[in-house]
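Shown next as structure tokens: one chain only, the form predicted alone.
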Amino acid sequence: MAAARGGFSSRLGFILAAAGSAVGLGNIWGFPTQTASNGGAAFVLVYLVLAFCLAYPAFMAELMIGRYGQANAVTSLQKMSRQAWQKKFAFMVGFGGIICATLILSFYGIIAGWMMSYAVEPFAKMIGMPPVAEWVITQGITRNVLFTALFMFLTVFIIRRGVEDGIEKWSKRLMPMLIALLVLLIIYVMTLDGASDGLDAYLNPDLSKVFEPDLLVSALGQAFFSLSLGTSVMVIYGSYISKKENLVTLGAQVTLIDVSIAFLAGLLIIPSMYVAQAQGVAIFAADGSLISGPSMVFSVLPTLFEGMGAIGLFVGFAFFILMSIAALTSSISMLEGPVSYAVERHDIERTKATTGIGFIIFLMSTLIVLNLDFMLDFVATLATEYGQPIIAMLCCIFVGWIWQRSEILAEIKQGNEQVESSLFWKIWPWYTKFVCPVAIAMVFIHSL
């Protein structure tokens, strides 16, 4: 079955996946907005903190869930499960997540389209067709169809093609795309004026405000949200990891580089704030609030790549592909769970599931899309502030409640036969089964 499903030919292969999954428009675009509103510097160590302390638990109890499964989340949570109502709640957990990554899909694809779209403005002027490069800026319902129409055909095509084939070889070429775009970016942004003030208020922290209980439920939120958990990503992708590999150090390698290119993130998009102020755009309120919040990426940032004159058509054109690389790297993964769930349980080919499940995500979207106003907030609020920390939550506790800690050693000593005398073992299984279901649930309870 192993070898009719698939998997990861190389452990590089899975990192750049999972790294993708995890670097979305979460860690390049909610990640500054969240730091710029939540006191700057306190809000990168309070995140970079609790990313480790409590992310990276609940993502390696996914990651096992799928491994020793080998399969969709359903199969995989049902395998763990001994008695008939462990069944029908590895069911509704399994499938929750799937639900969940298909709504976030759903919203994330017209997003993604809007950054599409923003990268073909500047390069509509480059060749003179100003007409063009309006239009692609401008919301109506159009432009929103066809940029997510296209946006979902790019994931579709990816997810056609399978583990290997698709998702290995496509994050191998994207995400280096990614990490260079950025520091090439980073690097010119440090040469304006005003940057430094920027780089001051993202790495010198507020330590008054560490402790904070609005600033530490964020940072929680915005450490879960980023790296994919509760959306049953993390545990089909890790049905696909070799049994051979270390899971320990996979799972901290992967969260390494997934806070590491937020925070790379945060060294651009800050120090651009504060360019953007020094050259008379109002960024913050008088009570230092943000005034842009999440539309701060598609207003105060092309305002300032305007005023770079000639070498801001560039750098605007590099910054928007930059972000769709991002959030593709994001959506095959959303796509892969509703896929495999449909090719195992249903015996449905992966083509044909793939084109099938796609195209009613991209109905979704077109709905919200006629409903913008309503349907997009209520939808990302629905996924991202409800279902994620549910299912999170309710991975958490199946590992740590249902599934068996000699089972559970069985599995990690696979790869990693010292892990029995290792301070993970030591620490993780009673941190997944009390402090992270807690943790989450206080997200949970913020968000209500």
Second form
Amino acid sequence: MAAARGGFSSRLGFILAAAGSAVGLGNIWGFPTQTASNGGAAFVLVYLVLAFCLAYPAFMAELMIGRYGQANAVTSLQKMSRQAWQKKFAFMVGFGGIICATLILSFYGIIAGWMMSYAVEPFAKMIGMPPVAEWVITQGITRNVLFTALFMFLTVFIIRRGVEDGIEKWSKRLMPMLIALLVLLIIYVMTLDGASDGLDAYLNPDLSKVFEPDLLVSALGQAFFSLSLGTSVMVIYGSYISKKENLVTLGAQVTLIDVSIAFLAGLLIIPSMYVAQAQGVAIFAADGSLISGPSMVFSVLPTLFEGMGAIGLFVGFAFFILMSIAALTSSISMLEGPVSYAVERHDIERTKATTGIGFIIFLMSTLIVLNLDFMLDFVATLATEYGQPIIAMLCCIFVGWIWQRSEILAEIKQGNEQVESSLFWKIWPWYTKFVCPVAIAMVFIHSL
Ligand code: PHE
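Switch from the form predicted alone to the form predicted together with phenylalanine (PHE) and give that structure.
Complete assembly follows, chain above in first position.
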């Protein structure tokens, strides 16, 4: 059984693949959108605190569950269970995560489709096809269904090939390019009029807003969404890590990469909004709040690229292509959730499971496209603001209360002999047992 499973060929392979899952639309579309709709810098501050203090420990719990269980989320959690009720609980948590991944992919594919259509637009202009350029960036059912289908097709195509060939290969080289482009764009934006106001809105928090219930729930959901938690994905990726690796540092590196890229994206997009304002574009709603919503990024960035003149076409093309690939390295991780479950638990052939599940998710996406205004927001909120934190919290409860401490220690000692005397081992076990579940629950109670 173990020999038949895939695995990451190297340490770098895992970091790239896990960072590939983590870094995606959540960082470059979700984070700036949430920052804008939650009033700017206060959101950024709360997000950073929650990402390191709650999401990172929960991330470690999920990686450990997977590496210990060496299987999909349900099987892994059940391996840690001793009593019948624990096995049932394990099923609920593991399967809940798989459902969550499925729901997320159903709306994620639509937005990733927009990224692809915005990559086609400058290309169509370059080759002298303005009507096509216009059509691909105009909201419409046909366009949305078409690009979602294309994106799902690519996702299915990669996942059919399995871990090393598919996931790992695709995750390489992308990250450095994406970071380089973001940094160059930030430098460019900073030279434009209005950027300093944007910087102020991004970095100077209004501390009175920090405890607003809506802001807290949004920041918590965003932190868990960005690290792909509560979806069974990191459990599976954990199961592909070799026992020789040091989980503690791997987890920290991925968290750092993920949070940094979100922070960079905000540093580009929020000031870009203020640059647009200096050029006469309205960026505030009647009530004084920043205009946001799912299409905000798609109006701010193209305006920025247009202002660059001819070179803007190339920059826009490169940016949206990189974003599409970043979305792809995330979507393949989401599809791997239900697929590895179907393959390992129900003996379904990998290619069949991938195509079948991919098709079902595409149908769900179509349903959302047909009711875009209402359903996109509904599914996204349900899955990311409620589903993910709750399931991640249940994973922490599992690790803290059901898994035996001696077994946890034996697991992380592999690849990290000195862990017992480390600060991590002094804090993390009780932190995951008490602080994470209580803090996550408190955010929800506070929001009611
Ligand atoms: N973390 C991904 C992103 O930021 C989204 C994701 C969520 C991926 C859940 C897998 C599981 O875009």
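Positions refer to the first chain, counted from 1. The term rigid core refers to the most C-alpha atoms you can superpose between the two forms while keeping them within 1.5 Å. Since the model is a prediction, treat every value here as computed from it, not as a measurement.
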### Query
After a core superposition, would you say residue 36 shifts its C-alpha by at least 2 Å between these two forms?
yes
### Task
Establish whether a shift of 2 Å or more occurs at the C-alpha of residue 46 between these two forms, with the two forms superposed on the rigid core.
yes
### Query
2 Å or more on the CA of residue 213 between these two forms, with the rigid core superposed, yes or no?
yes
